[in-house]
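Just the one chain here, laid out as structure tokens, in the form predicted alone.
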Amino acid sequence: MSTVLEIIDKGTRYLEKRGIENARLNMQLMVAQRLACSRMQLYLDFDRPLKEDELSPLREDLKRRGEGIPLQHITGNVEFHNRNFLCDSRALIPRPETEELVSLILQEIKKHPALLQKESIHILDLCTGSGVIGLSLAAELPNAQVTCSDLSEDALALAKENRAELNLPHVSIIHSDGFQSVEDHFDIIACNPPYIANAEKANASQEVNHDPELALYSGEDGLDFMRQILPESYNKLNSGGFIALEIGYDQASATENLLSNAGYSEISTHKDLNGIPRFPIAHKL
């Protein structure tokens, strides 16, 4: 009978035999899944032998995970900003750099007293996917009214569950292209929207191709939405309010000359943990 350890080794060497990045912590989190306890946890029963009931399910993962199946679609959840969220194919699987994108409107909204002075703060959360940003800034601020939106009815589907899971029943899920059916106006407006260039889909890795690509492709450049959204966003902001977008590696210049095109003012474009201009922000006076 194998050792919690014992089947954390094998399926390791399993992983990387098969080009899976950080193979170890993916086998642990994946072992850590199904026996529903925490990382720390599995270090202090690394001896604990293992029935089979438990380790067939695991097997089933791992030969998933070796296939290239994100992890998350197979634990079925990720950590975004502190809090757990459910995460599957349905939706995007949620970046550490959209949890920076989260911090960053923290920050801008503390840097505007008359924001936090308002009775209630509306935020929009544009191509919500599964939630992840509206649900945390909703979480975040307690005078927060969300409205969270997208496209796409599977998205949404899985947006209403974390809505549920983490009990923020006050905030608004509705179907929308881009602004169409969004009728009221906000004091900010967050999207991470798709930015892709099509021509990059040949090249996708396998794991990015379990996304939707309803949330990753935009065109020859990437940035057809944008260029949609860009000027009906401005229309759709309060005076004094702020935008809040995250784009690709290579599009801070052009996103800067739609968000000025817009009408926007104070536009800049704040970088990312490995450096890269990453998150634009810009403000309607």
The other form holds:
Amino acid sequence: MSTVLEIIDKGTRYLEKRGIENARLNMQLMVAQRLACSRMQLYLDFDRPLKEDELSPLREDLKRRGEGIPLQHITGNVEFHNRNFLCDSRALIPRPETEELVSLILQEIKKHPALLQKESIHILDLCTGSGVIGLSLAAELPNAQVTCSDLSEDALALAKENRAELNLPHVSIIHSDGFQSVEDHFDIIACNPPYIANAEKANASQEVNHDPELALYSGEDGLDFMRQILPESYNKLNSGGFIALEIGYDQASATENLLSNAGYSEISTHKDLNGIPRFPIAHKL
Ligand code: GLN
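Having seen the form predicted alone, the form predicted in complex with glutamine (GLN):
After this comes the whole thing, all chains and molecules, with the earlier chain placed first.
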């Protein structure tokens, strides 16, 4: 009978042969998920023999991972900004950069005492997908009134499951095409929209092809959705509020122009951890 450590070693070699990056970490996370323990707990259980009924689902996971199915779709969850979220093909797999967007929004709020003094900060997460941005903000800011919206019914169903998992029943989750069905006004609008140029579809990695296309692509230069929503977003913001966006690696100056044309002030684009200008923040005075 193989032990936990032997299975991790074997699975790691299998994934490495198939060109999967971070093979050992992937294998550890799949084993931890099937044994319903944390990755750290695996270290304490290295010598524990695995029974056949534990091994056969793992073999299936390993095969799927070797075929390029994303790890997050196999384990069914993802850690985002210190919380666990359900994750599957109904919405985009949350990227690590987007956690930085959440941190930036929290920092930006602290810089604006007028916002902090409000009885309740109204926040919209437009294109919420699995809900990670809006639900993280709702969890961090107990007095905030958060709305999450998306065009995709599939994504909304997943966001609702995450809302239940995180026990945030006061967050409102609504169906809307852009701002079409958004009725309220907000102090903060956060948005990680589809922003990849259509032409890049041909170069997308196997893993990105498991994300819904709706969440990824937006016209010839990737900015079609931005052009649609930025003017409307300005009308939906309370004065003293701000918008915080995630954009593609080469879209900072184009997005800053769109923001400025929409009437925004104090526009600045923050870099992500790779040094790429990634997160424009702009204020409505
Ligand atoms: N950040 C994602 C990627 O690079 C794209 C997500 C998006 O369009 N918002 O694949």
